[in-house]
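The data below hold one chain only, encoded as structure tokens and taken in the form predicted alone.
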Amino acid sequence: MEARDFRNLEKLTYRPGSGLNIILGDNAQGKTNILESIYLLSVGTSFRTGSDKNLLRYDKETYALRGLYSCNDRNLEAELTYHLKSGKMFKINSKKTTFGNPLRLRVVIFSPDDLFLIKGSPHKRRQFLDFILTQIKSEYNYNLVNYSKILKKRNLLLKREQYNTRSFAIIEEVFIENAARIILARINLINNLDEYAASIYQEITNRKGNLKIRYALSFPLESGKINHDALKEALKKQIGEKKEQEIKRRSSLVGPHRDDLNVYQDGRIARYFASQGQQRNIVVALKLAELHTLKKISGFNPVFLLDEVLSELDREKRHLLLDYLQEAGFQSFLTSVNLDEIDHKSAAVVTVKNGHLQ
């Protein structure tokens, strides 16, 4: 991959292997710019930062990324090129595309921000989903995005006491369908998760204990079927059943977004009842799961970005991680400051000092 004016990366070229990486350097050295390139070259946006101009080379106008990788055996390079004037523009083999691309490389990125996802809010929870689904299926994000509208609209129109009205009627209908439709994808991708988590949570915890996944509805469903029928016809009734609180509230208090994800070890729900240590194997075993995921659904392995969780790992649960990795079939790329108690014998190792490759 290459990288040109990106942050502190003023001209970088890095070949990595195959298999494990790892990124070792100092902090504020670059080696969290180089997860973000291979990040943004995925997704379009960054992990760390919302605006694109804070990704300039102090005092440059536009920065260049460019990867070259495979997908179900067709060589591919992806071009990532944005301008202060001109905005962005994304290229798969010197064609102009979007991020919907479905050769477009996948990524799964864990830091240690995503160790608080089983403690965490439901919203980080609903996010994790959210984030899988948008890199699965692109019309998962369009739908995502016209929800987010539509519940704007309806939380307006409560707040100004319209809900009676023609227009409050209208956007409810459509706030149902698009509802049913974001639940039942993100139900459908967490029975997927669900059965990677379980083995590999295993795996790396040496089978101290079992995990489970559920997605946990903000309203009940009585139908023993769960289907976009069943899910609009509890939807109705429950806002129905919900109309006086919502008009007292002024929000809208039944949906996906107020649905949250139930991890279960040992049959307790995890963000009670397991240890620090414990959610953190659940964590890993999450991420690792979303990848396996990916990989079912795309076809293809996605590249996994690992930055800066070893230090957040005891010293067993560090070489486990380390060890799946280097056994793994996909390819990925760890950073760490240095590599005290990292069993490497299989990985590619380089360092990293202000912005260039030693």
Second form
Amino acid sequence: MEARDFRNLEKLTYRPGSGLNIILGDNAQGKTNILESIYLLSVGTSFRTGSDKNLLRYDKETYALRGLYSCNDRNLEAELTYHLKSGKMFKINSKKTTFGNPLRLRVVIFSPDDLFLIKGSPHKRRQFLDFILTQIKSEYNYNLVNYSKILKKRNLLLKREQYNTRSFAIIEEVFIENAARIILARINLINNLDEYAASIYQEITNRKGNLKIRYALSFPLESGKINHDALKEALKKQIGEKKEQEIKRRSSLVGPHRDDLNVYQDGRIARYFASQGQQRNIVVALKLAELHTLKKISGFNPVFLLDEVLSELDREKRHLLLDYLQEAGFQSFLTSVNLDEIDHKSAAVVTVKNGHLQ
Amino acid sequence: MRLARPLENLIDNLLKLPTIGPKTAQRLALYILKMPAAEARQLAQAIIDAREKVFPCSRCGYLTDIDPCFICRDETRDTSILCVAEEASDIIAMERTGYRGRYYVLNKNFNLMDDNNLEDLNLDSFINQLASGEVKEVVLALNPDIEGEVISRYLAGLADGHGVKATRLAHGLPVGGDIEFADEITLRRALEGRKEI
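Having looked at the form predicted alone, could you now put up the form predicted in complex with its partner chain?
Below: every chain and molecule of the assembly, starting with the one above.
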């Protein structure tokens, strides 16, 4: 891959190995910038900032990223250029395209922030699901954006007490339609994640722990069948029942924006009962499950980006994760300040200093 | 650097136009200064004329200088079919297809993020036309986005109330496009709307 005028990377050429890659360097040398540039070539936005301007090297007006990758034995080239005035342009194999292109690179990112996945707000857990789904199907993102627009409008109409209008009825119809689509996609995803997470968690805990993940709906679903129509029916019913409350509280109380992801450890809900260490194990299991699920559903081998997470794990877990990465058959990139205690027999190691590879 | 006041004024006014940035505004202003005086006056007059004489047709909303507009007056058109579009520019596009029915232009953007409602759309003439019994089919030619979907549902409901059939344009692949590079959403819509050949 190449990066030009991207953050502190003036002109970087990086040829990573196909397995585990370790990027070493002191703080503020550009380790995470390399991960970020890989992430950008896949997702189109940064995991650190919402503004592309922040990604420019000091005083520069344009940055360019280029990455060669292969998916299913096909060689592909992704290019992302940004110009202060004209914005972003994304190409795959020299053809202008969008980040919804099915041939785009897929990534899984694991950063210290993810350690709050279990104890953090439901919003974080929904984001976890939404990010995976967006990578599997760009249509999911489209539905999600539409849903949030419709939700905002519905809330506004509730606030204005305009809930007896035809406008409101139509908005509600479209709201329910989109809500059902999002929920169905999330449930399908969780069924896949659950399977992988459970077996990985067993491995991590030497067959002592039991992990289950379930989607927690914000409304009751009476029929055992989970499909689009059943969800629409249930949403409609619950919205009808909650109408008075919604009017009183002036906001939408039912829908995927109120749902959650429940993680059970040995049958008990992890966010209340799991210890710090256990939570970390769970997050590692979830991230590895994300990797496998993405591969299974999208058919592409995702690239795994680990940003300074090793220092957050105990020695044993660190070894386990590293062994896993060196054997799992995924390409991964890991940043770290030092190599101490990193077992890197089959890893490709580079050091970054001041935006340059040494 | 200070510019002559009238020149500065011209640049400022050109800057208010869409897609015109400071550099373009300056280039256009300097060009106008170099034009023969008669041509410059013509340009100014053309702006004034268009602004004063063109207005939306009271029947269909298309931009016109006579009311009703030439499309609504055209007796060779099929009056049983009414095509609803968001902007006058959409009608220009539709006309190129050889469509020979009538139109209804909403002329007002309905945006979910803005503070407007479906009830604010100016639909009096639309409803009158539905009620007249002449229209047998409403073709909804709205943009394929969430706003378009919301408006389409609303208008389809109104049409249904008058016993008028409502259809909407197919979503699909651009002609001459590359299936491999089509985004998933478009491709799926195209699959859903497939036709027997």
